[in-house]
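Here you get one chain, nothing else, as structure tokens; it is the form predicted on its own.
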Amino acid sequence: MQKVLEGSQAIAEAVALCRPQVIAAYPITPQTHIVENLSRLVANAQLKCEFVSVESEFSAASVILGAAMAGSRSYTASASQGILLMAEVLYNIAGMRVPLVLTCANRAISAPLSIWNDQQDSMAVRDAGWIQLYCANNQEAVDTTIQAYRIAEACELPVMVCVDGFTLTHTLEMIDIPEARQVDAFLPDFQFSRQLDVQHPHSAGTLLSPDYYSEARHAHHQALLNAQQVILESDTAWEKIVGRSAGKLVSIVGNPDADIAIIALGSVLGTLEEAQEIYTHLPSRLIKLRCFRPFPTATICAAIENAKHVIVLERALSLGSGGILGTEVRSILHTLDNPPIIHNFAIGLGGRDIPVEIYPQLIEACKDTHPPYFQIFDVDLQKLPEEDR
């Protein structure tokens, strides 16, 4: 059904369609509207669910961990400092291989205080062992949320659905909300092979000696790598039902043979797609990275094959090192016969606007055959040709 909805409201409706049994909620901008909308659905008897208002994000993560271990499909959402407060429990959830879904409404990390969007929060926990899927628009956020439950429960791994705060969460768009029968056909009832059972008692997350710890971490790592196939299969199955893909692992927009490739995560991809339509005389292949964890090495290598320049855009950075996504991309270049020149830029930090006019300047930057390893990039409207200002 086509509806004009705020992104947060659309995500809440998508969560409700997945029939969660427990929702843990703690407010933090810009995530609050998601759980507010879910609480309204529960209060109006449109969603039969245990809605738990907790005292912190740490508690929210703990509640859904316990609920899933007891056999309930569960959900929470957070952002920024809230994700950091959850960090201990996020590692526990992943290490215990508990199938959960969490929405991260991406927001900058303090200090200095910023309530606006970048992706430093989800990037800070990128190695916690969660699958991380990034959404370019609110339609993808709806479809990815629904797919996330199927992926999590098939892989027995938690899934973090990352949506840019304010840019997506607070933006009104025309969105196709699936029908309940479509979601029911796609998503089976919750099943977790290691849920707690009083008839067959067992422990989870207990002490593991050095004799076996490495094997446990390797098994978790391999499970994440194997999840790539499940992510692809889930998107294909959903596409058959609703007629659209949410982006697979990676998708390409523009000329797939262009010498310049741009790779990015999140809502900036919408800006770049628009820029491609405006600046048709500046061709590029836009590589839309949806799946950041597991990192789809082979798929990215295929997407950048034969490119002469690859622009890697970040909405976060590793302080004292440089680009996070850029480092990941550089780490796989040895698999290519003719590796491209990498141009690694951070843009839009702390919610700074990213106008379409950034596109020609990014293309212009590719004239530098010995670029800096990493730099923070900002559009300079004064340097644009007059016709592009």
The other form holds:
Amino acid sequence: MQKVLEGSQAIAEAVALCRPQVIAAYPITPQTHIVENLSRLVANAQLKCEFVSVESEFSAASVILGAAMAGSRSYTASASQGILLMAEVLYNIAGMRVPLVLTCANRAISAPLSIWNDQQDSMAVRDAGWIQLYCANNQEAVDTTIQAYRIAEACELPVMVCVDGFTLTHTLEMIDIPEARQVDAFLPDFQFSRQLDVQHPHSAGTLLSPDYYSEARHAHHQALLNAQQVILESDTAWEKIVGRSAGKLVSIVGNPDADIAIIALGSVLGTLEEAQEIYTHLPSRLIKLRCFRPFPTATICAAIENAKHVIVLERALSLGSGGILGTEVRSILHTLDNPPIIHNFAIGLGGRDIPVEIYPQLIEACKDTHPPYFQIFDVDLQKLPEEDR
Amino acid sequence: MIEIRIHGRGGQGNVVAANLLAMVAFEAGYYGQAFPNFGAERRGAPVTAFVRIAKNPIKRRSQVQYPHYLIIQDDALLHVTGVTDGLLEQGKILINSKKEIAQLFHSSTAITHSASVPATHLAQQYLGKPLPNTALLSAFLTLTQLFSIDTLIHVLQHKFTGTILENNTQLIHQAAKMVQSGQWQEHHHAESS
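Structure of the form predicted in complex with its partner chain, please, following the form predicted on its own?
And the full complex, kicking off with our chain again.
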């Protein structure tokens, strides 16, 4: 049903449709409205669920880890410092292969303190062993949230649904909220093989000697790589029910044969898509990367094939190294016969607006045949003292 | 596509005003997008909210830099740097103020392109509370004829009942009488996108 909703409210409704039995959360801007809406649904008896108000994000993650192990479909959401405080538990959840869904309302990391959007928080835990799906708009956020449970439970891996803070969470727009029967038909009852069972006792997350640690890591890594198939299958199955895809692993908009490709994650994709429609004399192929973990190497290679320039845009950076996404895209170029020139930019950090007018500037940047390895595109060096430029 | 920027202060209901306007667009069969830009999250701090209205789905997520319309919740905000930045040449300004436009602006161009309505004052009278949103939106819709004030009332019917709805309905009708209907009607862009 088409509704006019704030992104956070739509995400909360999508979570509720998945019938979670335990939600544990600690409020943090810009995630707050998601858990407020869920807590209201529980208080109004519209959602039968144990809502645990915890004293920190560390506990939020710990509670849902235990709840899922005990056999309950569970949920949490956080952002920024909250994700960092959870970090230890996030690695444990993934390592124990617990199927959980977490919404990251993407926000910059302190210091300096910023409540606004970038993706440094989810990028900081990219190696935790979670599946990470980035949403370009609120419809994708709703559809991805529902798909995330199916993916998590089929792969026995946790899924982080990354939604740009404010830009998506606080935007009111028309969103199709699926019917309960559609979600029920799509999502099987909660179960997974590692679930605790008193009849068949086992332990999880125990000490592992050097004889087996590497094998556990290998199995986890393989499970993530194999998850690509499940992510695709889930999107196809969902598309059959509601008539729209949530973005596969990667999707391409614009001219797929254009010399210039732009690859990016999250809500900036909508702005770039509209820019393509406005600046028709500046064609490009826009590669919408939805699945960042597992990294869909083969799909990205196919998407950038024969491009002369690839602009990699990201709302985070690896300080002291450069781009995160950019480095990963560079790492797969050796498989291509004619590797493109990479233009790697961070953009829109700490909530800086990314206007439609950025598009011709990005295309213009491709005239540089020897671009710098990495650059913050919209940095204003005049604001810095000479020695910091 | 029509782009509107609303300036207010934390606690004045700026975000609600933006959301209501987007809901009115949706109710009338258009696409609407509304989102805030918070500064410090506290009462009294300047808050900006953005609204886009179009016939087709709205893909861009950037802030509104070049608005067709500015709605200003409090005439003191006219003195805050940046409030009128980027307003298009034919752009219009609606101000919540008891003052006449000639008392707020000196330039004749600004006076021609602006209107004021005592929305807070009216809200005090009809609602007993300083909640200027519905009066301000009623004035905006009446000036622009973008959508009817009945559509605004329909949207409120989804949210309120009883005295609150009745008082707001009266307030909306009264506010509509205080501006010139269709004064900004030629300034339309929704159809062209």
